[in-house]
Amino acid sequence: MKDIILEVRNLSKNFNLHLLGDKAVVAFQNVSFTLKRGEFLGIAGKSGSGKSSLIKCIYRTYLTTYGEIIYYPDNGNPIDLASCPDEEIIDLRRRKIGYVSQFFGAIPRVSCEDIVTQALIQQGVNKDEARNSAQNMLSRLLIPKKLFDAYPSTFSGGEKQRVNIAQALVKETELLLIDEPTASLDKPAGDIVLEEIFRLKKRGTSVIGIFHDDKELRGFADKILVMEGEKGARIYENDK
């Protein structure tokens, strides 16, 4: 298993709508996958199939309803996101598991730049480092100097993104999770995003990604998982 970093073996994910009675939705079920390490997998598949509801189980978000997520550390013995303690998941996020989604939640009154620092300081990296490393990687991403110690709570939706994006992409991770990263982005600043992706990738991070574009979607796929809903999931080689 050394070159495996993911086994995802039969997972399912129901929804209960207390409102209706608790009856229940089906986001996707007996999905099956393995992910090796620095690898790209891209999930495709129709609006409501399952995608982010996927990326969210993995990233324990969401509670899985039932099926494993083993995940093989580097240096470590296997763990299942699925049913581990609450603690590991939150250790794991800030040391190993990196993760994009499509919105930021701003944290009132931090400033964007103390954001990201904060992400690599959480790593064990000292702070000045982790301060230098969060404004090169900010700048990167077309954030202004001088928005670095403004709240994101008052940027535009495309400058939150590219912070939520920074703090997730200044790390050096084994395992990222990617949910649509340059919906929100123009063309300059999405492209900037796709390289730093690929950079990642290029030093061994394993990547798991949703993207709306589809011609960004099988630039960077190894391999796609296309979502089916209730009707599982297949995967195929991309022949780029």
Given for the second form:
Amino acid sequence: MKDIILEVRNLSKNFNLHLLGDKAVVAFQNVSFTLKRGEFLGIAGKSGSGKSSLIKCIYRTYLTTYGEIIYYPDNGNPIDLASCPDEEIIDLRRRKIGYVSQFFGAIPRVSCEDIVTQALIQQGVNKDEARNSAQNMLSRLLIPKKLFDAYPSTFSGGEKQRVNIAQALVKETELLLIDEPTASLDKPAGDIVLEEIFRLKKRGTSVIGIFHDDKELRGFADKILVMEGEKGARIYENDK
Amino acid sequence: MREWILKVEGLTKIYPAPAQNGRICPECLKSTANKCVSCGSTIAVASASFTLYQREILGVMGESGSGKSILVRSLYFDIIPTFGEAYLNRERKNIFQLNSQEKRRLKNFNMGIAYQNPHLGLNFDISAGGNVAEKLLVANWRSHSNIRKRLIDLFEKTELPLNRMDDFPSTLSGGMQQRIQIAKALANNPEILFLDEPTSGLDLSVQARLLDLIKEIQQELKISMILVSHDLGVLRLLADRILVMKEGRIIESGLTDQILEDPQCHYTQLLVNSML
Ligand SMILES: Nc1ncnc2c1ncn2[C@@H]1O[C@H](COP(=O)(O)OP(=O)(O)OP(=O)(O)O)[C@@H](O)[C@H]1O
Ligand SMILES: [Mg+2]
Ligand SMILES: [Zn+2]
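Show the other one: the form predicted together with its partner chain, since we just had the form predicted on its own.
Below is the entire complex, every chain and molecule, led by the chain shown above.
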């Protein structure tokens, strides 16, 4: 098994806004870094510097404009996440790569327990075990039991975000992408989320995370990537 | 990676203009709009190629007239395509070249369809249960009690009230008519389900329950589906991937979240923006 899990090479993302007369918007340019297995890469940078866009390119929510995102699975051949077929991405999302988005688009009429359970069933876990793990994860993230069968569309911002986090963390994927997971949480809930992320990291999950709180970031990132939009990005080791 | 179940290559359907006596002209194939500039024939679907993978829901979106229905109805053999190939289950034979008996077999055992217009999918002269039973009879179900059992099973699966089984389709609500179409489509455990605008024309709460049902069916029965809808909200909820059609052409395709958040074509950006 290779000790590197992800190698991002000269990655750029531009948007071509056809509705605004083909206006070009640069999200970020020429970003390169490598992530070792089990490492925690924190992403920093000003608002609009391309942090979320970078994570979305890795997850294929955005199409990469230039560059490569070479992913080395624990078994099998390297895959360029920037150019591999959609079907391969669907598969990786089910089993290998988790994502917590900055904003949670709740699925209407699916209870929060079902959302989290579903994430595991897609990974091939059997129904009862999946439900059990889902309930445990929701409890650990301080979602009260009486909300388990309620729809997240009716939840508070913080509760929604914790369901969003639960469905990503419950899977114990190889690679976890997280975009400001704690931004809408109070301190106790935020701390628990960080603890959970750490528990996964201990088990070998590699993490790429955006945190708007610099203290949080410096507290636990192994490396920090500072995004500067059109000017590229700098990466440095974080001596904690 | 998952295996594919249906592969479509170069599917084209051209309706010759009346003056063309059923023929197309050489310019038809070079046309970039959905009317041939030279002879006026309608190019309903132009060289559509795509793959449906096992257990996925593939959404097809685009405005009305973009060729979505013609595309799925060609695959169900309702419409004979002008050109094109389609392969099922890694079999080497182009299904458009099968004889009518072989095609009927695929329709009876491998595929199911629910049409936008229930009059296309249901026989309004026989009962709701009779409509579903017909599909069992063509698959050689003979025992009366087994058929009855299977009907109950299908009605329950599609959340149809059992006491409406003997009613005629015309006495049922639009949502129920769609459910009967789906029950009928599922009768012989198909591998592929085609859904053509399954929820259009239904009011919102009925729509919502039908969408839930489709999701449940897909998860429980692990069927692959092609879901045609001009409603991005429906596709966001159900589709794994989306094909975007415009004037008979697939102009882009991608993962559902990618199409919604980072659409590439002018037309798709317009569609997505008008939804938000
Ligand atoms: N889907 C999109 N379509 C068009 N432009 C986009 C899209 N997403 C992001 N952008 C643009 O790309 C640039 C980078 O945005 P991004 O969301 O990656 O910033 P960020 O660093 O995550 O900011 P924040 O800290 O505010 O979350 C911005 O100029 C933004 O407007
Ligand atoms: Mg962001
Ligand atoms: Zn012509």
